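A single chain, nothing else alongside it, follows as structure tokens in the form predicted on its own.
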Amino acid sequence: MNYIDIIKKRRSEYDLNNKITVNEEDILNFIKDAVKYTPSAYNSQSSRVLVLLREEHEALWDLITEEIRKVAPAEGFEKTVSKMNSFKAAYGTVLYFEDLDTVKQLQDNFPLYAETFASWSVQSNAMLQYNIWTGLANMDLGASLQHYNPIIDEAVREKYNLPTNWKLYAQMPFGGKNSEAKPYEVTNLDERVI
């Protein structure tokens, strides 16, 4: 297969279910690999992940459903509840984080550039969440990229004991496919490519 192939197969899946064809281990070892080979800044690697898994993922995803309670207008809450159970039916959830002492560092070492390595480094975390979304696409896994923070931030850092200069920026929660997603809608390329 090739690389616009792979890159074909990468969709936002939201139809999930917790059955899985590919070995956890190797699920694991992907995503590893993802985060090492990732390009950053002034090679700083500053990215960060949490993986969980089943009972953990399952977990995850009750804590962001009553975080999200807390803030949320009480009418029409049951459409919020059903969106989150459609993503605890998943597999697994990869939490996207970015260290900013690696960034303060950079920025205290490096005064010219100061300003641009906060975005320096969410651009790297985006890559490593492509990477990372795309690989699990590679494995016939489905996955979509979701944003809970800032609503979550504390919560999530409570419960797994994180620590406090990991910034969240995405949560990924990925399992087998019940369906596929959607024709996938392009605008007019010649308007975004000239």
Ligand SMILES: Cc1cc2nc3c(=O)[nH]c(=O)nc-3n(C[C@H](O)[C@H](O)[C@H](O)COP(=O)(O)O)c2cc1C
Contents of the next structure:
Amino acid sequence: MNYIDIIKKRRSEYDLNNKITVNEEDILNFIKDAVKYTPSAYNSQSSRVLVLLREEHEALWDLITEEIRKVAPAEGFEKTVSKMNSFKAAYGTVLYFEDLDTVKQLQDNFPLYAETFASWSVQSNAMLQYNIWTGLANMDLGASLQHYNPIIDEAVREKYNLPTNWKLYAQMPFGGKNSEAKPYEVTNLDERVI
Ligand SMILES: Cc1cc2nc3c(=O)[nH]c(=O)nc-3n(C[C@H](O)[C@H](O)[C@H](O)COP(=O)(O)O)c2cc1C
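Switch from the form predicted on its own to the form predicted in complex with the named molecule and print that structure.
Shown next: the complete complex, the earlier chain at its head.
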């Protein structure tokens, strides 16, 4: 496949299931390779990933539902539950973090760029998110990008016993596709690329 065709294949897919034909080990090996080959500022390798599959993935979306329940109005909450259940219906979730200790070390070592290191860390994490999202699409797996941080940060850290220096940036549920995302119109391309 041409690279542009793989790029086109990545979409926000919300209508997911837990029936996948891809080998679980292939998914995990791909994610490890994506972490290995995605660039980072000063080669700091500050991105961290937690991959949850099957029951662990389902438990995460139960946890997220309960954390939102604590802060959201009770009225209309069933809509949130049904949305969370749509993510839970998938096969797995990739959680994306940045190691803030690594970022801090860079800031201390290179004071000239201190202010930009925080931004570079997020940019690098976004590259990793995109690489994994696109790679999953290339395996015919659907995924979407979700942000229930910071509401869920403490609960996630506690449940998975994660270091306090891991900052959560995104959650990516993935699985088999029940349907395909609809095409959308791209506007102002000539103004966006000059
Ligand atoms: C930085 C970023 C943050 C996003 N956050 C969310 C989100 O929190 N929830 C969600 O459902 N989609 C989120 N999206 C997905 C976008 O809405 C989606 O990529 C866009 O509408 C284009 O659709 P496509 O992904 O199918 O090409 C995010 C995308 C990006 C790049």
